[in-house]
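A single chain comes next, written as structure tokens; it is the form predicted on its own.
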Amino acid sequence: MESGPCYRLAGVMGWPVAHSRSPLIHKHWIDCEGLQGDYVLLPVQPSHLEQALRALPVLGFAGCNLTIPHKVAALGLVDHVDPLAHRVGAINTVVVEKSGSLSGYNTDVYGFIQSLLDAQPDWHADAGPITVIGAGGAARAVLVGLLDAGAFQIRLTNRSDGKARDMAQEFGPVVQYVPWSERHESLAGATLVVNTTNQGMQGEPALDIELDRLPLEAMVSDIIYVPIATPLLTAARARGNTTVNGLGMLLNQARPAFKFWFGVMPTLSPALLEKIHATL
């Protein structure tokens, strides 16, 4: 197919990147919308990141997604960083502007909040206290999303207490540090629990948390999507809590990125979910 003015090219840049489901997602939408374009894997070593980003306009790319380990490093390499991405401290979407300059955005925040609303359309961040487990990059996106959605009390706990304490201090009085030794108690009265760690991921030990004190009306979210049902979500579902796996965040963060590059906000269909489930 010849490249022309209507042809759009995007991809996902990471190291490694072969495991990414992003090409499957974006190619599905390109086909559904009847667009001319493609979405490709861009395996780029950290030492070549700046070179690769600067090559995007030259190669005719509309932009790219960034995944591990590039999300933080790219922040200082693009020409413009969206204020939301600044607060998160990471970008996962790069847009090539008409001038050839590069803009960086973070769509993980949108993806996370939308995944909660998809599971429970009447969910409100200000319904009650929220417990967030973990203090890495994913936790930052989750905290920004919850704060912007109106959360008034977030209890932050992490196996490495120092990281949680520092993060709580950075994000202000709404985010309260809870020592790891008090993690079980932090679920009392919570309306939402979010695991942002890798605990429960395929090949990793299960997250060490007891749900006894968690109200049955609370929602339990895990940003992991391999496996779809982590031990945390399995235990939560068994006791009657509404659960949200990481697939919703993965799919929803891709939607605004697709719109940046292809000009269309795609929808999540059963056909796409079926395709993704088949790869897990």
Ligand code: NAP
Second form
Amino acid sequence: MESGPCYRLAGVMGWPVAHSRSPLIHKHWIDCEGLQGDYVLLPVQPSHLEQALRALPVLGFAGCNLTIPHKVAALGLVDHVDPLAHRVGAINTVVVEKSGSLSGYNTDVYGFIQSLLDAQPDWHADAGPITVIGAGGAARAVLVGLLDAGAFQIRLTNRSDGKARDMAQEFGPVVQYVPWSERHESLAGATLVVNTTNQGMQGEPALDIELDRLPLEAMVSDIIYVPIATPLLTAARARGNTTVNGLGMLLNQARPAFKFWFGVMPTLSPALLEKIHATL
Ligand code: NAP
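Please supply the corresponding structure for the form predicted together with the ligand (the preceding block corresponds to the form predicted on its own).
Every component of the complex follows; first up is the chain already shown.
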């Protein structure tokens, strides 16, 4: 297809990137919306990130997603960083402005919160205490989302205690550090638990957490999406908790990114879910 004013190009930069489901998601929306364009894999080594980002306007890209290991490094390479992305400390979406300058955004925050609302539309962050397990990169997007949604008490626990302590200090009094040795107790009275660690992912052991103290009304979210049902979610569902898998976050973070580049906020149709499920 010939490039022209109506033709939009976007992609995902990562290293490695072959496993990414983003092309499937965005190409589905390009087709559904009857748009002209494409979304491609961009395998870019870390040492080439700056060159690759600077090439986007020259190559006619509307922008790109960033995935492992580029999300943090790109903060210092784009021309403008959205304040929310600053707070998260990571960019997952780059937009090429009309001037050719690059703007960086973080849509993981939106994706995470929207995944909770999709699962339970009347969910409120201020319904009660929330426990967040893990203090890696993804935890930062989860914390910013929960804080902005109005959470008043977030208990943060991580295997490496120092990281959770530092993060709690950085994010202020709502985020309270809980020693890893007290993670089981931290579920008492919680209205939401979020696993942001890699424990339970394909190839990893289950997250070491006892659910006995968790109220049955609490929602349990695991941002992992391979597998769709982690041991944590399976155990939570078996005892009656509402569960949310990581697919919702993955799909919902893609929606505002698509809107930046293609001008349309796409929806999550059963057909798209079916396509994604077939790859998991
Ligand atoms: P990361 O920065 O490497 O953080 C990994 C986290 O897992 C850290 O808190 C780490 O604790 C913890 N961890 C690792 N091994 C552990 C163990 N044996 N026991 C307990 N905790 C352990 O990774 P990330 O980027 O935050 O990603 C974390 C997970 O989120 C991944 O599974 C990823 O696929 C998922 N994710 C999903 C989405 C989505 O759209 N659904 C988006 C982003 C990420 P230490 O600090 O002690 O090492």
